[in-house]
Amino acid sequence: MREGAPSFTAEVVCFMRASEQRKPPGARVLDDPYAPLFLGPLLGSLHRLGLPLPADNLFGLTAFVLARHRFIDDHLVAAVARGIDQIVLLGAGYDARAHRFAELLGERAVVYEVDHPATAKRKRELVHKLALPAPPRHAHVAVDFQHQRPDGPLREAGFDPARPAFFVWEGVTMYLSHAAVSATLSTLATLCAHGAELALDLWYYDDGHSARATLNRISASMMPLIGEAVTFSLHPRAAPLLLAEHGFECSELVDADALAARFFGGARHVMDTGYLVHAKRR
C-alpha cells in the first residue's frame, strides 16, 4: 500500500459489501449496514448510483468478498457461542464486525482490531464521527504486517495468550511476502492457547491455459496500479501443510465452487483463485 495512505483495497472490498445492502434483507448473503458509511467520495458516489465495479461479474470478485465475509462470520458466531471471548481482526480494514455483532459479543468479549496505522486512523475517526455501536472492550492496534510482528502490540493492548481467541485474517495474505505470512503465523502460534481458531482467505496463481485463467492473471497483475501488488500465492493443497508447520490443524478448506454452491446456489461466479480456511491451534 502507498506509504502513509489508507488502504484503497480495504475501501474497495467495503464497497463490495455495501453493494449487497441494495437487496431485500431476505435475499442478502451478507448484511453489513455500516459498510456504506466507510466509503470515500468516489466509491460512495458509485454506491449511491448503484453502479458495479468494472468487469466485476467477469472476475467474480464481489461474490468472493461476500462469501468470504459470510464464511468467517459463521465461524465467528459459532466460536462466540462456544465461549471464545477474545476476537482479533488482523488487517481489519473497514471490518464492521465489532459494530455489527456488538450485542452478540456483549460485556465479556474484547475485540482487537489490528491494522496498518494509516487505515486504522481513518477508521477510528469515522467510527467516532458516526458514533457506531461497539462492545465496551474494543481496542485498536497499529501494526504493519510486512515489517512488524503483532504479538508485542497485542499484549500491550491487553490480549491474554492463556485464553482461547478467534483470529480473523481476511484480505491480507496476498499482499505480503512469504516470509511475512510465515512470520505472522509463527507469531500467532506463540500467542494462541490450545483451541484458538483462525479463519483466513488465501490466493493462488492460476497457471492454466484457459481464457478465465488468463483473465485471473491479468486481474492480479493490475493490482500494482493502486499500490497494492499481489505477492503471495499458495495452492490449496499446500495450505494445510503451511498451517501445520505453525501448529494449526485445518478443519475446513472451501474453494470457489463450494462457496458458489453454499452461498449463491451456484447462480454466481466466484473468483476461481480465492479460497477460505478455518483452522484450530493444536
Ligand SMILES: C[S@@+](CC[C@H](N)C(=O)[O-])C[C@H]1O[C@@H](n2cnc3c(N)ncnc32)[C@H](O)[C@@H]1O
The other form holds:
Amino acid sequence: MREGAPSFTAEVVCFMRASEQRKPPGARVLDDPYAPLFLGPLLGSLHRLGLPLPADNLFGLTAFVLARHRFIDDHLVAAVARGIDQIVLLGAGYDARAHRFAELLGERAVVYEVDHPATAKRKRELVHKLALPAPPRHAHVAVDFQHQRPDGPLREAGFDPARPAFFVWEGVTMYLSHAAVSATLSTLATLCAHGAELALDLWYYDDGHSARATLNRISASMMPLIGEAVTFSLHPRAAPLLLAEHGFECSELVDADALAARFFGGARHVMDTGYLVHAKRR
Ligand SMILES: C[S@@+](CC[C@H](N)C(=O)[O-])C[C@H]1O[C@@H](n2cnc3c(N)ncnc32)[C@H](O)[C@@H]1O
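Please could you give me the other form, the form predicted in complex with the named molecule, since above is the form predicted on its own?
All chains and molecules follow, beginning with the one already shown.
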C-alpha cells in the first residue's frame, strides 16, 4: 500500500463492478448500483464515458473479479438465511454489501468494514456524504493487516465473538506476506464461534514456463506500479491445509474453469491465477 493513499486496486475492482451496471439487469453477473459512486476522478470519468479499461477483460481479471464478488454474495445471502447477522468485510475497499444488502440484513444485523487506514477513511467519508442506506449498526475499522491483528479494533467497535459471524476477505491476501495471512487467520480463529464462515480468494502463481504462467507473473510484477505488490501465492491444494491449521474447514474451493462455467456459461475466460474458497470454523 502507498503510505497515506487509499488503495487504487480497490477502485479498479469497483470500476469493474460499475461497468457491469451498463449491461441490462438480466445480463449482469452481479448488481452493484453503488459502485459508480465510489470512483475517483480518473476512473469515474472513464466510467461516465463508458470506456472499458485498456483490455476489456484484462486477460480474465475482470471476469474473475465479477465472479468472486458474486460467489461471495451467494454465500453471504445463504449465511444470512441461516441466521448469521454479524458481517465482517476484511480489506473492504469499496465493497457495497452493507448498502446493497441493507434490507436483507435487517435491523439486528451489524456490519464491520475493516481496512487499511487511508482506504477506510475515504470510504467512511464517501458513505457519510452519500448517505447510503445501511444497517443501523455499521462500523468502519482501520487496521493494517501487515502490522496489526484485527481482534482488538473489532472488539472495540463492538464485535461479539459469541455471535455467529460471516467474514469476507476478498482481493486482499495476495497483497500481504505469508506471516500476515497466517497471523490474521489465527486471529480470526480466536474471534469466531463454531460455525462462523469465511469466504476469500487466494492466488497462485505457477512457476512453470508456459506462456500463460509467464504472462501471469509479468502482470503480477506490474502491480507495484499501482502501489500494491502481489506478495502471497498459495497452491490450491495447500489452501485447505492452511485453513485447517487455523481451525477452518474448507467447504468449497472453486477454480477459474468452475467459475467460468457457473457464472458465464463457459463463454468468458476467467483469470486462472485466482480461486475462491468458502470455509467454516470447526
Ligand atoms: C483489491 S482491493 C479489494 C477491496 C474489496 N475487498 C473488494 O473486493 O472490492 C484490496 C483491499 O485490500 C486492502 N489492503 C491491502 N493491504 C492491506 C493491509 N496491509 N491492511 C489492510 N488492508 C489492506 C486495501 O486497502 C483494499 O481495500
